[in-house]
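Below you'll find only one chain, the form predicted alone, shown as structure tokens.
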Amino acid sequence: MGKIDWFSHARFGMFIHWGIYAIPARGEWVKSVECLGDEVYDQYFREFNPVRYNPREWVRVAKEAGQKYIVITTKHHDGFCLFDSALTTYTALHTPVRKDLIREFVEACREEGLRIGFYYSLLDWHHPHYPVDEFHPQRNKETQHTESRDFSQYLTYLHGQVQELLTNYGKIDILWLDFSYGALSGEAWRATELVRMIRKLQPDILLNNRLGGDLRDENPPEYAGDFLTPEQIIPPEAVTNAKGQPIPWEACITLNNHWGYCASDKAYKSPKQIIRALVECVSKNGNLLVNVGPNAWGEFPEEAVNILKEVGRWMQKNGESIYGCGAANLPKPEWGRYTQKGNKLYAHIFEKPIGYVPLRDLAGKVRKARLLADGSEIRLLQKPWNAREYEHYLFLEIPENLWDENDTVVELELEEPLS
């Protein structure tokens, strides 16, 4: 069994952006967007308190949405670290809430069984010898740009944060780190070092491609990563490199438009965008990392949970159709998707069509068809009139009181599983 398999079974995934930049609520961007200084940001640090967080409440609404791991940030671009570290004082321990945040976090992930990921950024725009570039809160300052700033300086430090995050916790499963642009990718962070390091701590880690490189390259660097990760948007296709073999991935969406808590955005994603997300996602070999961003209590906004709640509900009825899943060699359906494991092939039917279910090319191919959520039997027909260019189709009767508007998902027993 290799590192990666559990990734490729699980499937779905929660991502959490959290830190103090949850205070001014307009996202965790909100230093860099409005070029605040530290005199004006560092008075959320002196300010975070969040009395109400609790990890196991997190972890809860993870596991009853159906998904098997979370990805948290330990540290985001601000530079703010929710983990305590020997390198800084800029961490959750020197602020009033004086705790380990991500100690609790992973306490409580081990207690539900679910795996766990750090998020670490690159960037860092506390540290004074991050260089002043085009993200840079300081941009528009010209002092900043003369000043000494010894890069070296910063990488030390980076490294060391690194592995202090995998030295500290425990058995890590996933590292998530974010993000290399221009001048700033790959070797300009020491990566082949780094990911060695990473590998020694952490032989099982997965690793994902922000580092720099190309897993999709005929020869992609040791550093490119064990995965790609694709951003508020699902690939056309399924993901292959030089060779066609595929190449495991993960979209990462937000469920409104913000990662980091905004107060004002109020345009979340409904529970049936999100299910047939995923569903996308697993019919082309791919997971799905959904984000919540909690507030600066330490709480996950309320419209969250409740979307998060309604893919439970239909996760605990359909979750055979995910999880072990992967694409199906067969046409896309004009009504929705398919996915498979083994012999099992899943239609998920997201448009009711006038009348049957046409499955294309599937005639002598399956040995019974059931409704997933609860089991009851649908009839296969064939050729239900007279006309010989259906001769390669069976159809669907899916009587009108079965019908789930998120997704209808029907187990196909194959009679062989497909070539």
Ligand code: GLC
Given for the second form:
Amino acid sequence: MGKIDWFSHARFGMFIHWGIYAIPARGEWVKSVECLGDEVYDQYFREFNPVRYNPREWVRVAKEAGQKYIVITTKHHDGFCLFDSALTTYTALHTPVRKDLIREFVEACREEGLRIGFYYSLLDWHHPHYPVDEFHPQRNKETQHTESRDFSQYLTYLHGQVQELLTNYGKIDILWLDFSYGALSGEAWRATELVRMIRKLQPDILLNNRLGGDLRDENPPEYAGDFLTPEQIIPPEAVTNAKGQPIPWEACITLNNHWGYCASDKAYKSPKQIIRALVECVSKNGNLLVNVGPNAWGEFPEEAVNILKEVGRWMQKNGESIYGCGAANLPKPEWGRYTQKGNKLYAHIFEKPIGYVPLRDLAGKVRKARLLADGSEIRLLQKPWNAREYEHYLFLEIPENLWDENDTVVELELEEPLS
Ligand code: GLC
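Having looked at the form predicted alone, could you now put up the form predicted together with the ligand?
Following is the full complex, with the preceding chain placed first.
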């Protein structure tokens, strides 16, 4: 087994963006967007007390949705750490909650058998040696003291915190660094050195691609990571490298339009959209990471829980067409998408046609068809009376009342896997 195999098998994960920005509740970029000074932002630090924080509950929601791993923000761009660090007091332990929130989270994931990912921000708007650049909340202040900032001191801190995260919490499955921009990319982070430490501390860890470099290149740098992270988009086609080989990728998307909790943002996607996004990712050999932004008390928004519940009901019945599945060697059908695993081809029918569901180029290749949700037989027809001339097609006859509004999945057992 390669170290990436569990990840490609899992296909579906949860992203959690949480920090003291849950109090202003206007998203995780609030400090930068509103150019909040430390004196303003510090009140959230002094106040942070998520009394309803119960990571077991979070893990339960993820598990019920069918998600196999969770990536959580250990530190976001504002620099606030949910974990205990010897290198700063800007952590949850020094807020009224007085706890290492990451430790409890890790324990809950382990108990329930979910894989664990740590998001860690490369940007840091709290650290005195992080440059005051175009994103920095102090960018408009006259006294920025830029000249007194020493980036190498920040790098020592960054490397030290990554070391803490990968030393103090046992086995971590994913490290999700975020993000590189302009000149701050690759070796500007002392990336090769950082990656070597990461691999040494956690030989099996999967690293995302945001230190810089491009995994698609012929000879990507060592720090280019193990998978790509398209954000708020599903790539229009499967992702391949210079040699035409598929590259692992994980699309990350928000449930509404914010990563961090935003109380007024009610523009939630529907469960159907999430299910179809997941199917689309799998049909292109990718994963989907769906974000939840817990509120100031430490709870998931009710809307998020409800969406994930319905996704979970669908996954309960149809998960076989997601886990361990990937692209089928067939063009995208008119009515939906295909996923495939060995000699099982899954027809995800999004659009209910008039009459039969046409399966192009599958005549003679399918042994049987079953509704994945309950195993009922779906009749396969060749040359039905009104479509005799379509000889290289097979047709599915799906009875009324068996349709699933979200996605009707028919499992097609192939005579042999499609090459
Ligand atoms: C971006 C944003 C950030 C979010 C992340 C998720 O880089 O800065 O707020 O955490 O993407 O992909």
